[in-house]
Structure formats: C-alpha cells, structure tokens
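To begin, one chain is listed below as structure tokens, in the form predicted alone.
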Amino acid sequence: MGGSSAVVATTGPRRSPLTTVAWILPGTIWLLLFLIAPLVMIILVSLWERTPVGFAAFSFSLDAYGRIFETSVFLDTLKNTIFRSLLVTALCILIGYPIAFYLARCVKTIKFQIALFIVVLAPFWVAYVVRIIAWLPVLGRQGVINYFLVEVLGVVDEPISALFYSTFAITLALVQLYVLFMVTPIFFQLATLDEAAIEAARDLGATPGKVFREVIFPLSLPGVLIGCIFVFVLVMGEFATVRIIGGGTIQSVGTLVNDYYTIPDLPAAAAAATMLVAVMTVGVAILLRFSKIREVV
C-alpha cells in the first residue's frame, strides 16, 4: 500500500487522452496557422518560377536562389546584417544589464521598482515609426547634435551630414528601439534570484565583486540569453529603421526582400526571406548550444 501511494504521489492523477488533446490543441493550431503555414508558403513561393506579375505556382525550380546569389550583393548584405545584429545585441547587453541590475538589486521597494520600470517602458507607448523618425531632429543636419557642435562648441564649421544617413545612426536607433527587450528578461531573472545562495556566498567571505561574478551573473544568464535571442532575431529582420534612417543608402536583408517584391520578383523575395529565417535559426541554435544554459539552471 505504501509503495502504491508513493507512485501516485510522484506521478499525479491520470489524465484522459481527450483532456490531453484539449490542452495541446489550441497551441498546436496557433503554431500551425501563424508559424508553420506562413513559413511553408514562403518556401514554396521561393521554389516557384517567376512571371511578369508574380510567380507560376506548381512549377518548381531553384532559379530564385540562383538570382539572389548571382552577384555578391545578397551575401554582402547578409554579412552586414549579421554583424549589425551582433553589434546591437552586444550594446544592448552592455546598456541593458546595468539598468536591469539597478532595478532588480539596488531598488528595494516594489513601488519604486515599478515606477522606474514604467519610465524605462515609456518610449514603447509611442508608435514604432514615430520613434524612428524622432531621431531626425537629433541627428539631422539641423538637429540637436549638429547645433551643439557648430553653434555652441564650435568644433566644426559645417553641420555633419553623415550623422543621420549612416551605419552609426542605424545602430544607435536600433539599440534605443530594442534595449528594453534585453532589460525586461534580465530584470525578471535578477528579481527572482535565490537570496539564500547570495547570502551563503557572503557568509563564506566572498567580496561583492566575487558574489556578482560567481553567483549573481551566472544565475542571471537565462535572462541574458532570452534577451539576446529577442534582440538578435528582431534586428536581423529589421526593415523600417534601416530604410528610414539609412535613407536608402544602407541595405539590410529586409530592405532587399522589399526591393525584390517591388520589381516584382516574388520568388526571389521569398528565397531571400527563407535564407534570412535559416540564418536566424542557426544563430539562435548557436546561442542555445554554447550558452550552456541547462548547466546554469
């Protein structure tokens, strides 16, 4: 009898197959309709032949992939997009981690934490495109930075045109747009740390710096990883920021997909999108593989 009770206690009550299906069916349908089906459709379109008005369905070929790789434009743009995504992700960690650490570990009252978190969240109350365009009065020829450089400090004679339509401007805007996606998971991870482990390290004589290196930072890595995945994937697929702030002089894979679509060359656009999804998947897989997140948890 005791053994039977132990088995029931560890395995829990039996659930009927219909109940299990009812639990997993909504999520499965959502994934099939909004994730798998669009991805399959994009792959299929990339394999169909191009026509003057779109594509010829059920006429399969790899011509679209040949067209996007026939010159070095796509590969160079893909390399630049990957580099930009990694750079923005790294900058978001450098900026977002101290913010999250301060909110979670230095602010002691819940009300003050919530108030400061709302302040961090405030830019997201403004529309996405508006936040992009708002960089114009900051980085433009007649913007704030040029005004201080020319009129106040006098370090340059003419406004610097390259501030806005440049890689620097795009990187700056992307960091501002997506740093919250790094702050949020790190903040919640730091806020739920096991205080007993931190106190044990202090009782054993660890300095504050060693407590951070040996206890706090390793335990916060799951939040860092989640933030890296969010930022990397979102920046890889960026289109509007690169198009508006880059002024058409700087490309991303997203702008190339739009260019192929405008021509129109829908199979080439779908092929470029497929390659982008493949690279993002590989990038996320590498993050998961080398982060050793299971060992940390």
Second form
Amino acid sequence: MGGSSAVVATTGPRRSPLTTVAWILPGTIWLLLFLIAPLVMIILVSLWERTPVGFAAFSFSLDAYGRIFETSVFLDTLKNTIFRSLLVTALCILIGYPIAFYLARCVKTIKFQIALFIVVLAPFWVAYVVRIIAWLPVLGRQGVINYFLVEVLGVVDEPISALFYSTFAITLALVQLYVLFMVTPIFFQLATLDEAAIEAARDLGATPGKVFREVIFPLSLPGVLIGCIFVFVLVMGEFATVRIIGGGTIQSVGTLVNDYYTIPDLPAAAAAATMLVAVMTVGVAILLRFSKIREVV
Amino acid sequence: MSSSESDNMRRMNRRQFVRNAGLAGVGLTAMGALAACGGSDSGSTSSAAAETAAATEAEATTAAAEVAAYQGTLKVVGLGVDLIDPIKAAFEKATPGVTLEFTVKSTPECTQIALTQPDSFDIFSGYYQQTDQVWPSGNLMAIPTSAMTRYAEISPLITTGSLIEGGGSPGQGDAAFRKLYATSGTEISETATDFLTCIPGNNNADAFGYNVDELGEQDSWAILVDPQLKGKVALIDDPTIGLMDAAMAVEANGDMTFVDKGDMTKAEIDELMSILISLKKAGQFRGFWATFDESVNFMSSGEVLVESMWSPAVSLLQAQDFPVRYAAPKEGFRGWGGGNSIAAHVEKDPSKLAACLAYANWWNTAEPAGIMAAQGYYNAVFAASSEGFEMLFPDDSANYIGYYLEGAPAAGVLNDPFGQPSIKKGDTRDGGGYEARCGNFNTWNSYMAEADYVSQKWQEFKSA
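Output the form predicted in complex with its partner chain next; the form predicted alone has already been displayed.
First the chain shown before, then all remaining chains and molecules of the complex.
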C-alpha cells in the first residue's frame, strides 16, 4: 500500500508523506551521524574517568570538569577567546560591509560583480596554513613593515616585536581569514534587496544617506547576522592560527583542547570542548534572539 | 675505485644479513622469548624468560626457514627528524617487499598515539623520556636482548650511563641506561635484564642554538633567562624537554637549585614555574615551538637569537650559511636517546615481528647511522656511526669521523647527508668529541613522577 502510493507520488504532481520522508532522511542521517553523535560522544567522554591510556567508558565522574576549572587557566582562556571572537566579528563587519556594499550596489554589471567576487575569493585558493605563515615576512621583526619603520622612515630604533607572535597578529590574521564569511552573506542580501522599497524611499524625498540608514541597512541585517554567526563560531573554535601566529605563547580554548588531548587527558579535552560548544550555542542563541531573524526574513 | 667497490660489497653483505638473518632467525628467536615475557606482569622473571630465550635460540636456526618473509607495509610513528625520506628509501631498497609508512608527529603527540591508539602502528620510534609514560600501558613489547643483532656492541653510555668505567657524569633524569631494560611488558628496570624496551638507535648531547653573529660565543644555559635577551628566546613546547632547558638555565643563573631535575618535587616545580611565569610576563619568551620546522623558522627569521634546538636543525641552518652555533654549556649537556620499540599487537604475527625487528636492527647499520651521524647524532652502537661515514663519504671518511666523533678540526668542508656543505674547513665541534660531549651530561629529557602537575603548570606558563 505504502509502496504503491510512493510510485504514484513520484509520478504525480503532489508528493506523498513517504516521499517527504525520503527527502528529509539523508539530511537527518547526516546530521545524526556527523553532528549529534559526535556531540553526544564528546559529552559522554567528558563525564568518564581518565586512565593513562584514555578513559574508562561508563565510569561516570565530574573529575574532568574539576581538572579544567582547578586553575584559572581555562576560565581566563575562555574569556579571552570570547573577547577575541567578538572583536574579530566586529572588525569583519567594519571591513566586510563596505566590500559587500560596493560589490552589490555600486558595481553595475553582473559580469563585473562576478569577476570582483572571484577576486575577493582568491585568498581561499591558497592553502590555509600558507595564508597564516605568509604574515611572517610582513609582520616579523625582519619583515616589510619593520623594515620601513626602522630603515626607511627611521621612526623607531628597534624592530617592533609586538607586530608578530602577538594578540595583534592573531587578530589581524583571523580577520583576513574570515572576513569572506561576512562579505558573502551580506553581498547576497544586498544583491537581492527589494528595489521597489528603495525607489519608494527616493520618491518620497529621502537623501542617499537616509535611504541607506532607513531602508538598505535594516534590510541587510539578516546577512550581517548570518555573517556574525559564521565568524563568531569559526573564531571561537580556532586553534591553528592562534598556535602558529601566536608562536605558542598565546592560548585559545582550541589550543587548550589540543593540549589536553596530547597529554593525554581525553576527558579533560572533551570537557573543554563541551564548554566551548555550550558557549558557542549560547552566543548564537543570543544573536538570534536579539535580531529576531525570523521576522526580518 | 676499489675501496668504494669493497664498500658496496660490505653494504650488500649487511643488507643480505638484514634480509636473511634478521628477517627470519632473529625474529623467531625473539618470538619464543616474547611468549614467555609477553605483556603479562604475572611475575615472569627475567631468568625464566632467558632460559626460554636460550631454548628457542636453538630451535630458531632450524625453524628459521619456516617464517615466511614479511611482504607489506610497516607503520612507524615518530618524529620528523628521524622519519625522513632518505631513511625510508634506504630501508626499502635494502628490504624488497617491505614498504614503510611514516606517521610524523611531535613527541607529545607520539606518546599520545602510543597510549591511546596502540593498534595504529607497528613500530614506535620513541625516546627514553617517553618510556615511563608509555611502557606501563603494555602497548609495546619487551624485546629479548638476543633479538638485537649488535647488542654486544652497544655503547656503555646506553647500558650503564658512563663511557669510561666510573668516569663522567651520567646526568640526572631519564638517561638511556635507566629506561633501556624491562622486566616485563609493563615494568621497567634501571639495571640490566634480558629484555629491552627498544632496540636503541640514536642519542646525543643537546644544548641551545644561538646566533653567534649577534651574541658572540656563549657557554652557559643562563643565557635563556638573561633579561638582556628579552623577547629573543624560545623554548620547545614540550615540558619533558623544554622544562629541562629552563631548569638548567634558572639553576645556572643562580636563581634556584634542584635535588634532581629529572624528578622535581612539587615545591621545586612551583618555584621554577613562578620564576618562568614572571619572565614570560616580562616578555622574555618570543615563542614555544612544537615542530622542528618551527624551531628553524624562529632562528632563520631573526625572531629569536637563542632557543632550545635540535642538532639537525642547527646543521640545516649551517648548511644555509646561517650563523647559528650549537653551544657546549659549561653546566653540561641535556642528554637524550631513543630507539625503535615494537607494538604489542605485532607479537601475534611472527613474520611481521621478524620484519619489525629487522627494521629496528637496521638502524644500527652503516647507512642510517651515517645519515644521522652527519647531522650530529651518535648511534647506540658507536661503531655504526664510523661505518656510516665510511659508507656515505668513502673518500673523506677520516675527516668526518675526526670532526663529528673525535673532536678534531675539520680538515676540509663537510657536507650534510643531503649533499649540502654544512661545516667549514677548520671548524671544531662545540664540546669536542664523543667522549667529551657524552661524558658531560647535566640532565636528560625526563618525564617526572609529578608529570600531571607539570602539564598543568606548563599550561599556566604558556597562558601567562
């Protein structure tokens, strides 16, 4: 009976519930296997006891959380990571919005739009680690900037160390790595704005500034929000950039998880990861709550 | 001409030996003894195991032919300095049918793999400071001394701690002789038994590397904590090594003393860490490196002037004419050593076990010993280092042996094993020859009883 209705459904214009299930199934299985299951596993491991060779499954204890909160290292690092993520997200909006605006509203032909968008994407054709390491010849003690400051301009006597292996360098590199995740959703939002609303505002005598403030910007907010979610979540979980650009002297929750993992203290690594996921979930929930994204979209 | 021909002959002979004797005979001898020792700690005394070993040895000769030569892949996990392409190529050429699969990780990552993924590798290319952490897991197997081809030739440095009877300082911490022997698959012995934790490969006397153009000649660990070098110092991001360097620096600077740097008390760790944390907050440390390449980049980019360094990194930079020197600290060197251990799961597969033993024993032959010796390492079978120079540089071996092993000035330009000039004519190795360098250890890379506490404090240090 179910079989015959499915056959009818695939040939007919309306889908039966069975076909709907068939469409939903692959995605659901995917999410269950690669999102929910690992998450459940991480939470479970964080609650198991540590042994020299990993963990003792199903012997529950909260010791791992006790260990990560035993000193102030984890909490301080978590605070720093949240601050860094918010800072990078804000910088990505400041830099990414004008780029997206220019691409979507100022470039007139679609051909140029696509060409310039590909240019914006260009850094992503280079391997992740290469993009990170490439900052050394720019910001290093013997890098281009220090060369100009010391040799050409003579404004400082000694090369400035704080340009690299520093919080500054990490922030800069993260903005460069992730600004595209801000540009892209804003670009698509701006490119698909309801032109009639803008026309109407102009007809009613609004100045270009006012059109932007009262029509374009509010309508582009869903794109900004999606960008914020991308950048915030990606930076919260970062460890390779922090490790390499920080020269090992600066930590993020990601590098701490990696440290716990290599000690090896797998339950502590899982506990730190669980805390990270919890904070990210709360962060995203706050973003969604305050923006009322569903109403705008 | 004829001398290089005879060299080739010798190489062939050694290779044939590895193939025939090594693959079958040695492996089988091991098997019987291992069965007695196994991973069990049910009181299998070494003498009982030795009897079995002797009995099996007799059978081995007749049964040798029964073990089919292993064909396939051997998975090796270890460091990037050891698991290099020339080593892989040389072994595969010497052992047709066997392919090596190298997994290159940092020391702490290797330890972690040995502990938590014991079935993912066949051979653990490890170091003595990892033994205390890895051995009790039973994930590696005790190797009978009879399974090591050149056991009788191991340097006394590795077996007893001193090159000359009663002479020299063996150094504190996880010195080779304290971690080489096992009483069972899970217990280590600080005195000789009939079982090895690994077939010993390389060892060396390490120090700090420094930019000699900027700093002039340096001979004290104290330079790592010299406030004048603020922001120009790096340490290795591994407490079993980096903490040793820092401890020697702080001690040399007169800031504190230790009873045993290889096994610090909690109070000592606290005191050392508070000194290091205030130094870090003042900006002393430019970085903590995790990989060999990072240490090279730190130095070559001018970001640091002095750092924990490994001998191949120094020799790589010297080959590029970079003014880096490897110090001979007056307080003594930081020793290290290691070898190839075999995963416990291999025990079930006699032909694979034979192949693993052949690989581990191969490290004490001329070619690999030479490749490592020309980067400054010593082979546990000391004679293998000279044999390596004779094989790799047949026309100039005396010069290499003189510089690297005897402390003589280089009579000409010396190349690294990859063909790049690395040592200039007239240079003398810092610290001198084998006996001088390996007779003056301050401490060895060490895993302490308070290791968990060290890890916690090390994280605090890195986050400070």
